[in-house]
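Heads up, the chain below is alone and in the form predicted on its own; it's given as structure tokens.
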Amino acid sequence: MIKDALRSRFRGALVGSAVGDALGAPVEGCTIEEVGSFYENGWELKSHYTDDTEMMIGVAESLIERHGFDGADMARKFIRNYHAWRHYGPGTRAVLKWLEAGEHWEVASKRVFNGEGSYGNGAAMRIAPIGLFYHDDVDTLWEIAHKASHITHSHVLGKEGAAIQAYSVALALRGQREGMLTCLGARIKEGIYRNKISKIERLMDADRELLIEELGNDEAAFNSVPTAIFSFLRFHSFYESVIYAISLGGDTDTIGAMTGAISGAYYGEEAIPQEWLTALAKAEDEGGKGLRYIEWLADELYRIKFNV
């Protein structure tokens, strides 16, 4: 693959994740009908990104600073970047509080949900930088995705969902749209994910209601990661995939972010509508880490990965 195209795909994954997040944010928790009503005059990006992107930025910052995974450093990045107004979930807020108080990153996340840890999609939503950085080594990618997830989401289904999302980003980056489901199926261990990934191909012509019934659209990783993969595979453009993912309602910001990451990794930043990029930059102009910073993170991951 031409390196300029690969660099664009690094940018596409991170920026695409932020765009999908910001588009989905105003309609999080809405029904299909409510999403349609909100965007009835066109799919205009008119929101800040949420915790999905803020935590994704922390993952990228840590990988760049440490030239690879460092759990303690990544946890510190999450704490440093934390802004409550970006709508963090209660489990993640509790874990970050314990981490800030000095709890070890391998221990804190085990304290939530009666010691079982979270199987939410809060790790999968931020995992795109790991999919990029370890795209050429699937075994390491899988291991690191599980470790990075564990910082806040220690349930095996939360960690598996993050690994599946990271691998999907890696496959998209490598241009492996065809055969993506076969590759994923060969790696997935947990039955609920194997079952849902196996359904995707036959659901391609399903209406949205059936798709939600079969794959889900809520905060559980197993009810959202397969849906993001489906949204990418059903269409042949960044725009169509992302708006479809959000049109399903439910956990729209996270499913939008995950779809945007996979789609951006495949199509590159140039495929993202310019008006969305402009709006994302404008939304974060008041001190947030906006479009230019996210592009810089992608460029740095690319530079370190390929020693350029």
Ligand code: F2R
Contents of the next structure:
Amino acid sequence: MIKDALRSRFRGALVGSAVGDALGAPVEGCTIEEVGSFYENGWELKSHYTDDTEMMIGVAESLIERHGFDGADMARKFIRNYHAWRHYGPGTRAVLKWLEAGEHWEVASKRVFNGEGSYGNGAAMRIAPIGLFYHDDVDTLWEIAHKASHITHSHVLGKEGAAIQAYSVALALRGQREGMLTCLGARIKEGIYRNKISKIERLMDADRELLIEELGNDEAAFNSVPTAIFSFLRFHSFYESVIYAISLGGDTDTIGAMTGAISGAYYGEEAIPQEWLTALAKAEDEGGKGLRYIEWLADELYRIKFNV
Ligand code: F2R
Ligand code: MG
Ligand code: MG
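Return the form predicted in complex with the ligand of this protein as a structure block, the form predicted on its own having already been given.
Okay, now the whole complex, with that chain kicking things off.
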């Protein structure tokens, strides 16, 4: 693949994730009908990004600074970047507090949910930079995605969901749309994911209600990662995939972010509607790390990865 196209796909994954997050944010927790009426006059991006993007930025910043995975450093980036108004999940909020108080990054996440650890989608929603950075080495990608998830999500289903999302981003970046489900199927160990990924092809003509019943649309990683993969595969443009993902209701910012990351990695930044990019930049003018910063992170990951 021409290097310029690959650079655009790096940007597409990170910017696409932020766009999906910001578009889904105002309707998080809504029904299909409520999403429809919120966007009845068109899919205008009106919101800031949320925790999904703030944590994705932390993952990218740490990979760039450390030239690879460093758990303690990534945990510090999450703490430094934290803003409560971006709406973090309760488990992640608690873990970040313990990390800030000095607990080791390999220990803190094991305390939530009665010691079970979280299977929320908070690790999967932020994982795109790992999919990019390790896209050419699936064994390392899988291992690092599990480790990076463990900082906040120690439940095996939280970690596996993040690894599946990271691998989907990597496959999209490599242009492997057709073989995506087969490649995923060959890697996935956990039954609930194997079952849902194996259903995706059969659900291509399903209506929204059936799709939600079969794959889910909530905050559990196993009820949202397969839905994002489906949303990417069901359509042939960034725009259609992302608005479909959000139109399902439920955890709209997160399913939007994960669909945006996979779609952006496949189509490149040019495929993201210009008005969404402009609106994202404007929404972050008041001090957030906005569009230009996210593009810079993607460029740095690319530069370090290819030593250019
Ligand atoms: N926090 C939110 N949304 C809150 C509402 C915001 C809305 N816009 C409003 O203002 O009204 N969204 C963000 O949180 C999700 C990611 O969550 P994360 O980081 O995974 O958090 P947590 O708490 O670890 O897990 C999420 C929920 O999953 C259930 N759960 C997880 N593990 C469990 C276990 N072992 N046992 C039982 N339940 C478990 C819990 O309900 C957790 O709270 C994203 O949507 C992001 O956008
Ligand atoms: Mg969010
Ligand atoms: Mg969400």
